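Single chain ahead, written as structure tokens, the form predicted on its own.
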Amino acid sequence: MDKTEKIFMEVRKAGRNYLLETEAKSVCMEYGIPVTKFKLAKSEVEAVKFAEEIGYPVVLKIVSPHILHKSDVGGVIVNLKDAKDVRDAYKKILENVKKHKADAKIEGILVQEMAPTSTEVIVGAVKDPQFGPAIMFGIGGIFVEVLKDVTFRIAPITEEEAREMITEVKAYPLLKGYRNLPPADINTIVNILLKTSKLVMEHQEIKELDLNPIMVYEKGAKTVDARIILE
């Protein structure tokens, strides 16, 4: 059994059909999809230790099976620059979560590197009852949320299809560099699309997958947030 199957089994055992962010990112790593550096802290002391290992600035995020929309409950604090920031944020997040749901089960707090801002893209997958898994691509932020500027292909996709998907979105010119944004590493995006396709083909129990945002740089990329829901 591969590591991904093991993770899915643990999730089922815990009576969930969705992965915690730590689990979703571990699955991404298994498939060579680049993610931000992260560690799960179980205490304030650990959070500071991990922040120092990862390197400042860092982001703290709540990891709880009862909190799906972390930002809505004050479960995410970004741009922490030193140990004091981390300690304060750790306390604040726990306080916010308790206010929102006093009995929330807390697995820990995710300490992750603060990925430098850049062009954001989104890669997703959804399982269609008729056609099976379909892969989605879009430029992040307002383009996805407001303009629904996304494109789909039935998996598995070829490299040629991955490249077509990228050029099909209306906001594609942004990836070639715009004003103060450098051109984005298209080959890395192609690679992420292909690896996502492989993941959902090999694990047909994935109902939805959402890598959003992925920060794409001139060289390489980092998945900042990952969500996987099982059937």
Ligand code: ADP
Contents of the next structure:
Amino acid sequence: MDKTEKIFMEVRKAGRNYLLETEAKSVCMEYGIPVTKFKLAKSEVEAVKFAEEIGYPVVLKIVSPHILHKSDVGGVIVNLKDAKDVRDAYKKILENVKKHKADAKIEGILVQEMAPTSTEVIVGAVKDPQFGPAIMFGIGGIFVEVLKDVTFRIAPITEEEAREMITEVKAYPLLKGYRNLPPADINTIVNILLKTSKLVMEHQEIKELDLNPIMVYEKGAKTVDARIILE
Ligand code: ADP
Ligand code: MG
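Mind sharing the form predicted in complex with this ligand? What's above is the form predicted on its own.
Once more the chain from above appears, this time first in line as the rest of the complex follows.
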């Protein structure tokens, strides 16, 4: 059994069909999909220690099996610049979560590196009952949310198909650099699409996968949030 299967087994054992961000990012790492550095803290002292190891600025996030949309409950605080910021954010997140969902089980607080703002893209996968897994690509923000500017291919995809997906979305010119946005590392996006395709082909129990957003830089990229839902 590979590490990804082990993670899925643990998730099922816990009575869930969805992965926590820590678990989803661990699966991404298994497949070489770049993610932000992260560590799960169980106390305020540990959160500060991890922040120092990762390096400021950091982001703190709630990790709970009962909270899927973390920012909806005030469970994400970004741009923490020192130990005091981390301690304050740690308390604030627990307070916010208590207010919104008093009975939520809390696994800990995730400390992660803050990915500098850049062009955001979205890579996803959904399983069609007839065609099997399909891979989705879009450029983040209003392009996906409002304009539904996304494209799909049935998995497995080839490198050529991955490149087509990227160039056929309407917002593609943004990836070539626009105003204060640097040109994006297209090869890295191609790579992420191919690795996502490999992941869902090798693990057919994945019902939905969502890497949203991925910050893309002139060189490299970082997945900031990841969700995986199992059948
Ligand atoms: P949610 O569960 O609400 O989707 P996210 O993890 O996506 O929570 O966090 C909400 C938003 O906060 C993200 O869309 C992103 O804009 C910002 N964010 C979260 N984590 C990071 C990070 N590590 N670096 C930079 N921005 C982040
Ligand atoms: Mg998100």
